[in-house]
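Form predicted on its own, single chain, as structure tokens, below.
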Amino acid sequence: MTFDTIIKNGTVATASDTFPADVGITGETITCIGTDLKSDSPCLEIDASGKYVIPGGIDVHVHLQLPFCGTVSSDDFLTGTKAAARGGVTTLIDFAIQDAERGLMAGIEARMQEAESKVCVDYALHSIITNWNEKIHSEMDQVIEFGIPTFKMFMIYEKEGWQSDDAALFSALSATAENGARICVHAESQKVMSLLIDKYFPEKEKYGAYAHVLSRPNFVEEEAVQRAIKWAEVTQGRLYIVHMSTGEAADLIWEARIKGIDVYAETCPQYLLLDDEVFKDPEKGHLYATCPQIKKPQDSQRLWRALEDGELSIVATDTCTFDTKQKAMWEGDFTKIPFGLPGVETLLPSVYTEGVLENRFSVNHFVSLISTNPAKLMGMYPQKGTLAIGSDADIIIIDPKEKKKIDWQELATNCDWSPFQGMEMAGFPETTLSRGKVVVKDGQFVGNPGYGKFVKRQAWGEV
């Protein structure tokens, strides 16, 4: 056979094994996994002698280049993929807002125009939907035949006009029975959160960044994540809940589950590595505002086990990146902090290095979690998440014990701090393949702007 590149004398790999194999690449698809492989003319030959190969990360939160908060976040689809390619994560997916006059494709084809020039690895874009109605409905089917089955609603944001409220929340789902999408749900308690907010906002000096967690307890989003999936078992809809925090809404997720209703869940490293005491920090605990909020130890304790027993199916990271400065505007006010962390450089070492290096589970397990899983659920694999014969070459080399410590000055990530500074991590890509072309080699990135390719994707993904 002939080949462009192959990789050799490496460990393979996938959810489901692990063996010596060298794989073989052609254009941009997989063509030959075996032992011993030469090509019939010349070739890259990548050595991964004692290193793990496998699929690509998948991110399937991320939000690049959003206005937010009267700023942008910090990380575009320039830097947002260039940190990507060197986390190890191949493809990611970002967010398209409905066009509030034109409607969901018209917001779909502007994000696209503002990521085609700039993406070094592929994406694919969730749909958001921030006002439901028939005609919104009725242009779901298009936007799934273009390739974005999956649409986002939020049950919070109710001033900035995003909230989407029961009704329309179970009419989407009714809708999911019958042409396959997925609501991706932000689940939230707006109500009973903006009378806590009220409650703790006049003693905001006292409290500083801390009120955040004062005015978002647990049954915040407790609540909300029951709501929205009682509206998924009486619909028969198909849910996923995105960057679920706490350990009583994982109860949930698996009590659903047992009784046979579809609903998926992602947690994010942030909720598993960190908790809330990271808001006591008079000089920097603004920073580690997101939304929903880092929980208590117990809480990433319950989604650890989640992960472990397959009760949680994805980690993804809801990356929003908001530099020290951007993050100042807050100015002492709970309610004015940008929310959001950078994330999709260190998902794949924090999931690889607290779950597979604290023997939490397998390395396969590892490979469901943030590459296999994320694309089945959301429509591309065999494409994407897997090493196979077809596939595309979305292929990692790591060593599976070399650390680092994480510094912000180090990473690709345009932010001038990171929520895990100091901490050591192993699974950092020594290269990145995406679609048979290395982006990154020594572990740095060596790719090109534009390189990246929009994902279409297909509905009735499942687990």
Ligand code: URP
Given for the second form:
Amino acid sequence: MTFDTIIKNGTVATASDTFPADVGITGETITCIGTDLKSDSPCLEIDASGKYVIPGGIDVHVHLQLPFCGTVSSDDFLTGTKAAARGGVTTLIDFAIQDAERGLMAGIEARMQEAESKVCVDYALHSIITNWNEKIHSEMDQVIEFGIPTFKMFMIYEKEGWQSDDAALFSALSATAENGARICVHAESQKVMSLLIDKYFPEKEKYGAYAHVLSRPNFVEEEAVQRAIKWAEVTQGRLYIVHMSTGEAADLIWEARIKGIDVYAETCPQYLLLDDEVFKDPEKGHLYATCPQIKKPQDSQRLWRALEDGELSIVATDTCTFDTKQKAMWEGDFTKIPFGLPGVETLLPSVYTEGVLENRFSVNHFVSLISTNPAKLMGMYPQKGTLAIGSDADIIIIDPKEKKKIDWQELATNCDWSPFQGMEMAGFPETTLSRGKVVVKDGQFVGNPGYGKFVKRQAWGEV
Ligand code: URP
Ligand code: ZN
Ligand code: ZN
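Now that the form predicted on its own has been shown, please provide the structure of the form predicted in complex with N-(aminocarbonyl)-beta-alanine (URP).
Every chain and every other molecule in the complex is listed next, the one we just looked at coming first.
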């Protein structure tokens, strides 16, 4: 056979198997997995002796250059996708917000224009619905046909004009029972949260960034998740809860899935590795503000257990980077902190280090959480999310043990701090291939802006 690249002598790990093999790549595709592969003509050989060869990561929740909280998130489609490649993420899913006058497709076209010349790895989009009506309902089919079978709805962000009420959520979920789309929901209870924000606002100097914690107790998420699940149950709709942060919500997901309700959920590294003590730091506490906010150690423990047991299917990042200058806009008022954290570059290392090296789960389970389940649920499997003949050659090579200390100065993320600063992590790729092309070599980015392609996805995705 003729190959363009052979990855030699590595240990291939997929969601189901671990075995020694060479991987042969022709053009953008995996064309052979076997032993002692040789090409009939000269080709690039990459030695992966002693390393894991795994499918590229898929981060299904990323906000690049998002206008939000009076500023724009600092990682754009260029720096964000470079950071993705450096962290072993070869596909990310960003969001296209409904155009207020012209609807969903107009928002998608505009977002694709912003991304096109900058993206260094492949990307897809979720379509954000901010104003549900019959016209949007009919447009869903066109959006799905275009390759976007996932729609985002927010139960909060009233003043941003992004919020969907229960009727909108109910109707959109009903539609998914017919059209096979999935509704991705930011589940927090707006009314009670607003009441608590008003309660702590007069004492904002006293509590500082910790007021963000006080105004969003666990029941703010729990109640909203419960409500969204109820609407999914009665409509037989298809639901996905994004950035889940509480133990209570994990219990609800588990109970719902036992009842046969079509609900899946993701959690994020910030809810697994950090706890709300970070908000008590008078200098840096406000940097960690994100929605939902970081919770207690017992929540992290419950979320890890949910990942181990398969109750939660995906770890994604909710990347929405703001640097210290942007975060400083809060000026001591917790209601003005730009909400969001950097994360796409540290997704795989954080889950690999705390999951696999801490013996919480196997390397195969790790692959399922960061690649195979996202690909299946979001409708791009087996093109993405596995190492198999015919799949895109999105591949990363990682040293199983070698750790490095997280230092924001060494990350490609456009940010002057990291929530994980100083933590020791393994799992950064030495080599990242995106559709057969080496985009990270010896840990350094060597790709090109504009190389990334838009990934068209299918409806009816399931894990
Ligand atoms: O605080 C966050 N997570 N910012 C991004 C928007 C969202 O809610 O996902
Ligand atoms: Zn959100
Ligand atoms: Zn988000």
